[in-house]
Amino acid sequence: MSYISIRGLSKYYGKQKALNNINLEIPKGRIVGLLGKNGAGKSTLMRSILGFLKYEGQIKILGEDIAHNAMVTKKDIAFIPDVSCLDDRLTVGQTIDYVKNVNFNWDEATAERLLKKSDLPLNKKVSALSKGMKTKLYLLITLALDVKILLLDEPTLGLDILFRKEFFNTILGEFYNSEKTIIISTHQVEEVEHILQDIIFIDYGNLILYENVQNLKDKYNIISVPCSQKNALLAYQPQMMHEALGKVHAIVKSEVQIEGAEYNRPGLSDLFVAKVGGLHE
């Protein structure tokens, strides 16, 4: 059974069609990235999984159709925003404690340990703390619901290098398992990309690809050869290629073979602009 099941899922705004007939299935115990350009659907398509959004089509969550069931939402699926929700009138404490009691998937042990963890100051006004504060902050009163999903949607936008890589060790830490499935939506891919499973990319509301990230990238080199040998290049239908230093450069299968020529494995971000033609800050 997968844990998202997603059949014909096409949302408009007004006239605009923000997804077009998206069609996925997602199992248990995956991390997967979700890439597209600004616009692209993919904050839709993570609204839509989470009921907020009404839509055309069908969602279904570890077998229940969200539509029927709204409950199963709010059971078994957690998500971390890109601009935090929360009550800037409280204090950290307080935040903590109104969480506790209107969810009853909260695990007191892991919300202890990750306070334990974290420097926040249980008096502060949610109002006095640091952005990178209050995303910590986002992050323990969510990952202490004991859940089987969960969605990033740009969850670390704005912040130094640093808390970043603490905010996805965490993630990895403290709630991963064989048993849970993450959905990470983002573009700093090249930061995730280590960690991810699968890949889904996303394009004017059209899903393009939805692949094993492994299987992916052994399809692909990029290739580097010298300019003479351009038209050699070519014969091969290359993409994404470019000129620098003497050499041109080029994304092709990975059967190619050219002698003389350098070889390295694509990042995703490569196949990303090399399928869909960039990504727009």
Given for the second form:
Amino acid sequence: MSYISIRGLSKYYGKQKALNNINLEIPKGRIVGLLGKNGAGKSTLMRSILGFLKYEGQIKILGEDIAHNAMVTKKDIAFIPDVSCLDDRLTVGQTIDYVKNVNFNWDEATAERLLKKSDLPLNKKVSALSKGMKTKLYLLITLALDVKILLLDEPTLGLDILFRKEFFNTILGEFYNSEKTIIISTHQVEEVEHILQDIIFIDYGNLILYENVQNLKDKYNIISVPCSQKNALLAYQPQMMHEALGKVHAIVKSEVQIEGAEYNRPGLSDLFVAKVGGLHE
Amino acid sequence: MSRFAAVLKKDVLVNKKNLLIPYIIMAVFYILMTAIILSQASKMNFEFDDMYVSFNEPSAAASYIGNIFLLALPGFLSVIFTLLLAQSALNEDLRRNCELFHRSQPISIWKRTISKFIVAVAGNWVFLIVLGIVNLIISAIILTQFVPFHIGKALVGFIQAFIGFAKFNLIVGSIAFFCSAIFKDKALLKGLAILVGVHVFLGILELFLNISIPSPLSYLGKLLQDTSVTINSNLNHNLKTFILDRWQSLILNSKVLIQLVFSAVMYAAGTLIYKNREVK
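For comparison with the form predicted alone, please write out the form predicted together with its partner chain.
Entire complex below, previous chain first.
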């Protein structure tokens, strides 16, 4: 059984189509990256999964259609949007108490361990916390929930690199196991690509690609040749090509071999630009 | 702690300031009034014993009416703060960018909205009760200086005044709550503007085309009407009848049922609209 099953999902904002007939099956135990340009439909997809939006099509979480059982989403999914979404009228302690008391699946031992590690000031108002501290609080109240699915929608927006690293390390250490699935939407894909197992590319509301990251990377290479060999490279129909430092760099299928060329493994951002951006010079 | 109690506690905490302001205003008012009375009394060489004769006969009425009137200012404040809280009840989380956080919690929309509604309306009922008890104590202390204090009548006066304001707050609070589901900003003002607009339009229709359609604004006026206090000039002699009439007017009639149903419908309609609101 897929943890998340999406069939024919479309979403309109007025006349504008934000999602176009999306079909996805996400199994358990996967860490999935969701990559797209601004306005591509990443947040719309996540918010549809959470039942925050009206949509066409069907979304099933753990086999239950969320249109018929909205609570299943909230019981089995934890969600971290931008961390500034916390209620800044509450104190840290009040926020923890509130989440603890409204959730059935609160794990007190995890919460206490994370609280000890975090140095969060319980009596301080959320509004008085730095963005880094807000992140720690959001992580605490999310990771203390024993849920099967974790959705992260640009959670590290505005955080410095140390907090971003700590954020994802904490999630891997405290949350992830083979029974849980994480979907991460972020623009800083380079920082998470080493933990991603699958990747979804989305553009203008269309699902461009959903594939295992290693398989995808194995299919392509970045080839670098002197500018004089540009035409030879074009013959292999590169996915993306650009010139820099006197060389032409292109993403081509891994079978392509050119004498004297340099080969590098592409990153997810390279592949995203190649797939979504098309051929560029 | 039950999950609903946790939501209610959270709503009280996030609205703490708005719930406390009426208490602060009343405390300042009482301090000022005491200071003014004491300073005037000492300037005019006022003897409290002078009042004994004039208040001697109607002491029961004074105890009763005194506690109704003493609740007038807190009642007025409670209406204002009920409106303020109710008109922002469904929009404040959105305005503060924490709607996503609250909607992510496994609490049904109905529980969330009833909690907000209770805080907006019943939060001010608590204020009225506290002030009513304070007034009762103050009036007991003052009146016993001059006349026999009738605690029973004073209590009835307080309870009737409370019920009057409580009903009024419930109705106007439910209207403001409904408006907050429709409009995301300045909800009550926009709702009232529409009601007045419709009222004027219907008035013009009646004036020029002789078509008479009942105005929603007039209906609301009538719905709220029975909570006003009218004092009989012969109250001293007919106090018992007056009190019974007030009970009749306040709770023992079919209009009360209509008022309660109206408030429930406003709350439910507001929640349904809010439930269908997308969180983008």
